[in-house]
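Encoded as C-alpha cells, the following chain is the form predicted alone, with no partner shown.
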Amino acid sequence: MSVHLLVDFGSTYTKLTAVDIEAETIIGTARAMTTVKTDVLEGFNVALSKLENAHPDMGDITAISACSSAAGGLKMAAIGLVEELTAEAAKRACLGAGALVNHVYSHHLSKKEIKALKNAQIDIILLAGGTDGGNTECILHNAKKLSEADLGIPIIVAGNKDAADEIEDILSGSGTEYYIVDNVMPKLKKLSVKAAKDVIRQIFITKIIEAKGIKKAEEKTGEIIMPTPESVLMAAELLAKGYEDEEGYGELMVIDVGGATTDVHTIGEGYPKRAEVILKGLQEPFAKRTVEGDLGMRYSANALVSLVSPYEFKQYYKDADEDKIQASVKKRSDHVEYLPDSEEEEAFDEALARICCDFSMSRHVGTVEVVYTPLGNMYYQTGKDLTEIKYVIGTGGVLINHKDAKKILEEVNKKSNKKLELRPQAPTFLIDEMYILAAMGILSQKHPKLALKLMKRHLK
C-alpha cells in the first residue's frame, strides 16, 4: 500500500487526508486545532494519532504533501497606476496566488501609504503600473519610494516593462529583495499573472513559511508547497475542467465559509450570456478567486453583523434583537473554537453563514447596468455572467457540520432584489463533507487523474 497524506495546516484546524495512491482511494480524514502559537507540529501529531486509531490497518506513509494557512497565512500589498486597472490587475494576482490582500494603492504613494505599509504585517509587495510601452514616470516613483522606505520584505516587480533597468537601479542599491516579472497587465485590460504567480508561490515556499514558524514542520511533512487557498483554487480548476480522458464538471464555483474569512472561488469565462450586452472593464481571469476579510464565521464575527442592522439581521435569524446579537457575537469572537451546544446558537450559526454566503457573492460576481441613450437601452456587464454557472461546491466547518447545508447554499442564488446582479440561477449544490478540496489541490501537483476522480467521487 502506498499511502500519501496530504496536509493543510489551517488558521483554525490542521487537516489531514490519507490516500492510497495504488487502489485510489481515501483511507480517511482526520484534523485537530491548529498550534501555531506554540509548535504546530502539536496540533498534526493530534491529527496524526487520530487518524491512525481510526484507521489501524493504514499502513506506512511513504509521501507527506502540505499547504498552510496558519498564523494569518500569506499576506500581500498590491499597488499599481489606476485603481481599476492596474492596480485591480496586481490585486487579482495576489488573490490567485493564495494571499490577503488588505492594502492596495495607486497612483504615486503618499508618505501616509508608505507609513501604512510599515504598520502593516505583510510578507510581499506586488509592485506594478503601466502597461508595456505605457507610463513609467509612476511606477518609476514607486519604486523609489518603497526602496528609500526599507521595509525588509520581498518587493515583486510586474508593471511596464519600459520601466525594468531603471527599477533595477533602484532597488538593486537598496538592499531590498526584488525580483522583476512579466507584467500583470501587458495590454490595456489583459491580464497576465502567471509569472507574479510562480514567484509569489516560491517566496512562500523558501521564507515566509519559515518567518511564520512554520517551517519547521517540513522535517515531519515534507515540503509545504503553496498556501491553502491557491491549492483549493486548483482542485476546483482541475474539477471543471477535467483531466485527459476524465471529464469535468464545467463551469462551477466553491464557496469557503471560514472562521476568519469567506473565500468564492470560480471556474469559466463569465462572458455575457446575452447578445445585446458589452464586456467592459478588465478581464476576469478564467479561475478567480475573492476574498472577503471582514466575512467570517469567528474572528471576523463582529465585522460581519457591522454590515447589517438589527432589522436586516432578521431576514436571515428570526430572534434577533440587538443585545442577543451582540452576546453571540462576543461569544464567537472570544472563543474561535466554539461550536453551538444548542438549537438557538445552532440557528444563530446558520444566519452568520447565510450573511457570508450573499455578502460574498455579491462582491464576486458580475453586475449588468442599463445605459439609456438615443438609439434604446445599452447593457453593459461588469465581472463575470454566472448565471449558467452549474455546480456551487460548500466547504468551511459550518457548511460541512450544518444538517441542511443546501439552506445556507441558496443565498448564492438570484435574488429579486439583486436583479442587476449575475448570479446562479438554478445550480446543483455539493458539499466537501471530507473537507479534501485542499487536499486535492496539493494531490493534483503529481496524481492530477486520481485527484480528479476522488473529487468527483467525494463531493456529495
Given for the second form:
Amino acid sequence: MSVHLLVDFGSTYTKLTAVDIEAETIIGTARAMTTVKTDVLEGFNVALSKLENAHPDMGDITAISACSSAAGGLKMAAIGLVEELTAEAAKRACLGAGALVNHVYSHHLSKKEIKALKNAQIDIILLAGGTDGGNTECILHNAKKLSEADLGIPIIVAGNKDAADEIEDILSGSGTEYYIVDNVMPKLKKLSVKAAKDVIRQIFITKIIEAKGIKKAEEKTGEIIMPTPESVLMAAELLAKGYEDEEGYGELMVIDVGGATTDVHTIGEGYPKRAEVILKGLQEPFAKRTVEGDLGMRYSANALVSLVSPYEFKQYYKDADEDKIQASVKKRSDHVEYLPDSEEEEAFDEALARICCDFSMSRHVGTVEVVYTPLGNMYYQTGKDLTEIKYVIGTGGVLINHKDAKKILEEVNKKSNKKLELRPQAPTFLIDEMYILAAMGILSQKHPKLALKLMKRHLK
Amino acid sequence: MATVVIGVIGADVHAVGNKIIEHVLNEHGFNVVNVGVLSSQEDFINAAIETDAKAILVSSLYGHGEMDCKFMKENCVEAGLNHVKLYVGGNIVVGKQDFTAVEERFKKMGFDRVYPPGVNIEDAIEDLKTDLNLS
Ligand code: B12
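Alongside the form predicted alone that was just displayed, please also present the structure of the form predicted in complex with the partner chain.
Shown next: the complete complex, the earlier chain at its head.
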C-alpha cells in the first residue's frame, strides 16, 4: 500500500488528506490550527496524529506534497500602463498564480503610490507596460522609481521587450532582486501570462515560503510546490477538461469562501452566447481566478460589513440591528477560529457567506452594456459570459460545514439588480464535502487521473 | 518602423476597407495595430498608448462619422497623445456633401488630415510618410 499525503497549510487550518494510490481511495482527512507564529510543524504534527489515530492501519506514507496560503498567503502588486490593458494583464497573471492583489497601478508611479507600496506588506511586484515594440517610456520610468525606492522585494518585469535591456541596466546595479520574462501583453489585448506565472511560483517556492517561516515544514513534507489558490485552480481545470479517457465535467465554477478572502475560479471560454453581442476588452484567461480581499468570514468580516448598509444587510439577515451586527462582527475578527455557538450566530455566518457569494460573483462575471447608436441598440460584453456554466462547486469552511450550503450558493445565480451581469443561470450545485479540492490540485501534479476520479466521486 | 493604429469607429461594421488599409500599410513597412470594426474612441486611444503609435487612422463608412469623432482630439490630448497624428477617411458624413466644407469641419475638430470617399489609399500613405518624416 502506498499512501500519498497531501498537505495544505491554510491561513487558519493545516489540512491533511491521505490518498491510497493503489486502491484509488481517500483514506481520510484531518486538520489542526496552523502554527506559523511558533513552528508550522507543531500544527502539522497534531493533524498527522489525528489522522493516524483515526486510521491506525493506514500504512506507510510514501510521498508527501504540500501547498500553502499560511501567513497571509502570497501578496503581490501589479503595475502596468493603461488600466484596462497591461495593468489588467499584470493583475491577471498574479491572480492566476494564486496571489492576492490589493495594489494595482497604471501609468507613471507617483511618490504617493511608491509610499503605499512601501507600507503595504507585499511579497513580489509584477511590472508590465507596453506591447512588444510599443511604449517603453512608462515602464522605464517605473523601473527607475522602483529601483530608487529599494523595497527589498523581488520585481518581475513582464513588459515591452524593447525596454528589457535598459531595465536590466537600471536594476542590475541596484541590489534589487529581479527577473525579466515574456511580456504579459505582447500584442494589443493578447494575454500571455505563463512565463510570469512560472517565475511567481518559483519565487514563492524558493523565497516567500522561507520568509514566512513555512520553509521549515519542508524537512517533513518535501517541497511546498505552490500557493493554495493555484492548486485549487489546477483542480478546477482538471475537473473541467478531464484527463485521457476519464471525462471531465465541462465548463464550471469553484467558489471558495474563506476566512480572509473569497476566491472564484471559472474554467471556460465565456464568449458571447448571442450573435448580436460584441466582445470588448482584454482577452480573458480560460482558467480565470478572481480574489476578493474584502470578502471573508473572519479576518475580513469588518471590511465585508462595511460594504453593505444596515438596510442592505437585512436582505441577507432578517432581524439585524446595528449593534448586534457590530458585536457579531467583532467576535469574528477578534477570534478568527470562532465557530457559531447558537442558532443566531449560525444565521449570521450564513448571511456573511451569502454576501461573499453574491458580491464576489458580481465582480467575477462579465457584464453586458447596451449602447444606443444611430442604428439602434448594440450590446457590448466585457468579461466572461458565464450564463451557461454547468456546475458551481462550493468550498471553504462555512460552505462545507453548513447543512444547507446549496441554498447559500443560490446567491450565485440570483438576479442582480445592478447591471446586466452574466451569472450562471441554471447550474448544478456541488459541495466539496471532504474539503479536498486544494489537495487534489497538488495530487494532480503526479497523479492527474486519480485526482480527477476522486473529485468526481467526492464532490456532491 | 513606425506603429499606426487603424480601425472603424462607432457602431460601424464595414470591414472590407479596414482590411485593405491594414494590408497596404503593412506592404509599406508600417507596424499596424488594427482595433477592427465597432471601435470606440477609447479603444483607439488605449491601443495608441500601449503600442506607442505615431498616428491613428480612423475609418467611418456608415455616415455617422462626425458624431463618433466628436472630441476625439481632446480625448487624445487628455491621454497624453498630443503628438499623435490623427487622420480620418471613408464616407465620413451622410450622403454627398461639399467636401471642402466637410474637411474644414473635421480639421476644426483637430484632425490633421481628412479624406474624401474614393481616395487612393497610396496617396494617404505618402502624406503619412511626410507627416512622420519617414522619407
Ligand atoms: C458592403 C457594404 C455594406 C455591408 C458591410 C459588410 C461588411 N461587414 O463589411 C453591410 C450590408 C453590412 C452594410 C451595412 C450598412 N451600410 Co453599407 N455599404 C456597403 C458598400 C456597398 C461597400 C462597402 C465596401 O466594402 N467597400 C469596399 C471598400 C474597399 O471600400 P471602403 O469601405 O470605402 O474603404 C476604402 C476607402 O473608403 C478608404 N478609407 C476608408 N477609411 C479610411 C480612412 C482613412 C484615414 C483613409 C486615408 C482612407 C480610408 O480606403 C478604403 C480602402 O480603399 C458601400 C457602398 C460603396 N460602394 O462603398 C455601402 C455604404 C458604405 N453603406 C451605407 C449604409 C448607409 C449602410 C447601412 C447604414 C445601411 C442600413 N440602413 O442598414 C448599414 C450600416 C451597418 C453598420 N452598423 O455599419 C452607405 C453609407 C452612406 C453614407 N456614409 O452616407 C454606403 C456608402 C452605401 C450608400 N451609397 O448609401 N453595408
